[in-house]
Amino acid sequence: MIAHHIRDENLKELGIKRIEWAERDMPVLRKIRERFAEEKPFAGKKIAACLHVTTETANLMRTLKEGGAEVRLCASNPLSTQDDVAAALVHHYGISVFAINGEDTDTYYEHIESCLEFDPLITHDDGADLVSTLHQKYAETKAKNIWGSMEETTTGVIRLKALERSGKLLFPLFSINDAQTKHFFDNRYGTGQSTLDGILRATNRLIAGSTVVVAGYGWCGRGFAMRAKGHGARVIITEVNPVKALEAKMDGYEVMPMAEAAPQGDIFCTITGDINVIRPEHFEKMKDGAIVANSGHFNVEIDINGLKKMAKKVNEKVRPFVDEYVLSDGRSIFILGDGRLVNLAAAEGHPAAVMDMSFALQALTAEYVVKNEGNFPKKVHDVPEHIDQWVAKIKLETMNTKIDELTEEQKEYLASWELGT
């Protein structure tokens, strides 16, 4: 029996069906898995992953296992785990999983320990919790064995680059998030659609005619703003970066500080990666019935503790994933998904078609690390351009889309410019 800690093995059959359904929209990863099954690039290697335990992640885990790896998976968010997927991975695909939807903080970190106890050579992260644990607790032991780690998300890359700047990074990291076939598509189209999906599933509110306030205009914020606008919302952007604020303005959105947006918004969503983006002074100005959600990685962007202190009463789960905070003046503020990632807490996360590219990058970059036996400087690296380009090329092929190719004359012309002739 493989090591695991999941909710219910009887959910296996449902999980298998859902994993197979997602695979239909993941042709790039499927192509990689077929090659890995023949070549076994990870034979004898141990891989630990701290990712959202969803159908799409399941297909990445299958791909790594087909490549010969011994794999362990834990959840990168307590509310994102799909228990049927965990059951299928353990009891059908033979992959160790340590994840239970709604697990408490102690269990969450126990599961991270379970993923690290077998001394992995490679790690995959979504938020850098595996890497952080290795640095905090195992700097002199397990961390020394790591050849490389892949980071999936913006928030994780921020943490890793802070480690690099401080000179404390103990092994090479690869920023999957910064690859073009990740952040241009996963962040914009994946987060955009799935965030709106989570808000709609949680509230069933009409977006058309509503005022939606989006905190942060990075690629994720752009995607959500675009989707909300497409549904007929008036969209307000709040930003701290003048360049991004200018871009939002020129994209046709209203831009203002959160203090000015607070009394106008019907629905608020934070997508910044920073703490306390919406605070008590903002709650003080909000309309009765304002809906507040977060789509940044950690549940720190909304100051829920500050809201609790303001509230005279909290009505939990007035709908699934919706808590009502009743203020002293009788106004209600509704928080979605406990302030965690609303697209995973209240919905199913990104569509498989966009995760196909992100997880193709994960698999191919892990192979790149193994081929080079981890011989890289201890810093945050970009995904090699040839991997990024290959993923885009194959994705286009699976979409029956062709593009032009440079003629020899054009290649020579461009080369002359590069040589300065």
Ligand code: NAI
Given for the second form:
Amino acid sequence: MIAHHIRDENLKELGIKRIEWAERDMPVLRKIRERFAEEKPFAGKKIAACLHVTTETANLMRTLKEGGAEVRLCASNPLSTQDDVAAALVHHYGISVFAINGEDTDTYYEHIESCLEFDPLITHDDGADLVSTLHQKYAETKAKNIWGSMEETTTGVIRLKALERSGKLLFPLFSINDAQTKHFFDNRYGTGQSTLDGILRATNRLIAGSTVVVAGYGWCGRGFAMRAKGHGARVIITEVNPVKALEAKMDGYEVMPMAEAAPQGDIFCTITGDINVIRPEHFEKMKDGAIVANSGHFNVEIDINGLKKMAKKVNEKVRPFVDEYVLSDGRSIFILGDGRLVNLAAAEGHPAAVMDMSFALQALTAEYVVKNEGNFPKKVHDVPEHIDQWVAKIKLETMNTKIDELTEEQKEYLASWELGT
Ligand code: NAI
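Would you mind generating the form predicted in complex with the named molecule now that we have the form predicted alone?
The complete assembly is shown below, putting the previous chain first.
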């Protein structure tokens, strides 16, 4: 039996059904899998992945395995693991998984260790925990074997760029997040829809007529604000970047500091990558019954410890994923999913059709690393343009959408501008 640590193998059948359901919406990844099955680009290679253990990730793992890789997977967040998917991966698809929904911090890091134990050549991260462990504990050993590593999310790329600036990067990194076919779609449409989905599943609140406060108007915030507005909410944006704030204003939203938004909001969601965006001075002003969620990568955007100190009582799980904090003046504040990514804690993460592109990028960039035997400078690289373009082209094809092609005359005309003639 392959190495693994999961909750319950009996959940396997449900997991298989849900993985197959997601697969229907992942035609680009399917095309890659079919080619990998013939070409076996990863034959004899070991790949470790620290990603949300969801149905879409399962299809990426299948693709890498089909390409000949030996694969190990652990979770990139203790609350996002779908235990049925973990069971199916181990007991049906033959892929090693170390992940249990709700695992404590020690177990989370033990699972990362289990993934690194088999000395991978390639790694995939969502938040840079695997790469950070390699840098902190295995700089002289396992890190030296790594040919290249893919990073999925904004916060992970920020961590890696900080490592790069300090001159301490031990192997080449590839920022999947910065590819156009990733953040234009995954962060905006994926996070937008699934964050709303998480809040709805956790609360079943009517969005129409509510005031929704969105902290951060980056790619994810824009997507969520757009979807909340589409459901009939009055949407308020809080920002720290004047350009993004201006964009939000011209997109038709109200823009104000969190201190002013706090007494107005019915539902709050942070998506900034920043720390303590909502804190006691804001809780002080919130309405009774305010709902507070986070969709940024780490559970640091809401100061829950500060709220705990203010609360005279905490009623845990008044509904699944909802904790009630009763303040001394009798008001209640509801925190969703312990302040962790609400779209993964309370819903199922991004829809498969969006992850199709992100994970096509992950698979093709891993192949690119192997083809070049990891011969890249030790820095954070962009995904090659040809991979980004290919993913967009194939996604359009699978959506039965054609576009114009440049005529020879147009090519010459545009080239003349590039030459400055
Ligand atoms: P981004 O960099 O495009 O946007 C973040 C925005 O937050 C920026 O405009 C920034 O000015 C603003 N901001 C920073 N501090 C703030 C503060 N204190 N108050 C208000 N605004 C503030 O980043 P992106 O791609 O939108 O990602 C945001 C976070 O969401 C990251 O942590 C990222 O890793 C995470 N993420 C979560 C996903 C999910 O599934 N829930 C999917 C993709 C990314």
